[in-house]
Amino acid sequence: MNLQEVAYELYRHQQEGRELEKITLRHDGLTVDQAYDIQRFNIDNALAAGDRLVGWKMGLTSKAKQVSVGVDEAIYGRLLHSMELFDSQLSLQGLIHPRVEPEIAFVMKHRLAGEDVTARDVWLATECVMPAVEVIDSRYRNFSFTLVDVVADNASSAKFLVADQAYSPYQFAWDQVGVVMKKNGEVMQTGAGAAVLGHPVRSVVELAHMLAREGEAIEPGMVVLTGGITEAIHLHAGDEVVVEFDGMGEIFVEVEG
């Protein structure tokens, strides 16, 4: 099995916004480690085309979700400059099954590396914490995939938007921050930061540990999306989404066709 060929097939579908069958249906025996190789190959393709790496995202940060898919740690994906939104307008062009979820984002001022990183190290390395939303989008038909498939697909990364206002890492108890997500005026989801591994800082710790095994690190200036606080909700043209973060204002997403 040529992992680079598998990666290029997935990369082509990502670029063209076309769904495909799960790669595990056609490539029996793929491992999670190989899926991360595929993810990395595709990011390398994007970097070679002029994009740049700006951070990391965590997925499967709910313990209930981990149990349901039979894993004992989260997964991660890479964030590219081309994925970042800088205003409330979200175009559906190139997206297949877009969904949105609220996140707590950490922005780093110092490098975090190694399998011995602790929560204390994360706080000392953090420049600020910001409310954020992530738009996820699986390239697989019917938004259906295995763990291996989703890791290869860059953990369903698509777009992300961070709030204009940043906050001191010590300003809030991030596990207690409540979130309300509304679509077209209707409350769709509610949650709190504790949904992310008990506390969002633990997500950054776990990311550092996983990256260390691959010789990677969280570099200064990078943003880390710590994981969805609630279930993601579907998006369609014309939708207006408002995400309210306790004490930190709102993030708006206006969906264009």
Ligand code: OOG
Second form
Amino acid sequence: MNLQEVAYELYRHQQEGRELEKITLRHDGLTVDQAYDIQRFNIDNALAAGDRLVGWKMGLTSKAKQVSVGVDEAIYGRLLHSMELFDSQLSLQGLIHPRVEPEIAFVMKHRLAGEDVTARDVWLATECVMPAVEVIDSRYRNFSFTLVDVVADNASSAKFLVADQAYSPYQFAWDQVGVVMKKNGEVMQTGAGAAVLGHPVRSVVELAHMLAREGEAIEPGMVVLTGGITEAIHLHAGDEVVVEFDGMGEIFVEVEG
Ligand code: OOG
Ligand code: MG
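Given the form predicted on its own above, I would also like to look at the protein as it appears in the form predicted together with this ligand.
All chains and molecules follow, beginning with the one already shown.
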């Protein structure tokens, strides 16, 4: 099996917003390490085409998310400049079956690297913490995948939006922050920061450890999405989503169409 070929097929589907069958159906020997190689090849393709790496996302860090997709391990993906939204308008162009989820984002001021990174190191390295939402969009049919498939597909990354307002890392107990996600006026999901590995800071610790094994690091200025606090909800043209973060205001997503 040629990993570059598998990667390129997935890349075309990501670029064109076309779904495909799980790659593990045809390549059943693929390992998780090879899946991360595929993820990296495709990000390198995007960087060669002029995009920029702006951060990392953790995925499947909450029980609700693990149960809903049937994968019980945390994963990471890479965030590109082209994925970032700068206002509430979400175009469905190039998306297959998008879903949205509330997240807490860390923005770094110092480099974080190594298998011995602790929560203390994360606080020392963090510039600010921000409410965020992620729009995920698996390229696989019916959003159905194994661990290997989803890692290769850059952890279903599609779009993300961070709030305008940043907060001091010490202003809130991030595990106790409550979140309410409404769609078209109806409450769809509720949760608290503690859903993310007990405390979102642990997600950044875990990311640093996972990256250390690959010789990668969280660089200054990068954003880290720590993982969905609740299950993700489907988005369709005309939907209006409001995500309320306790004491921190709201993030709106208006789906164009
Ligand atoms: C995998 C991505 C999960 C999160 O925050 O847990 C994720 C998926 O559910 O498609 O982004
Ligand atoms: Mg997410």
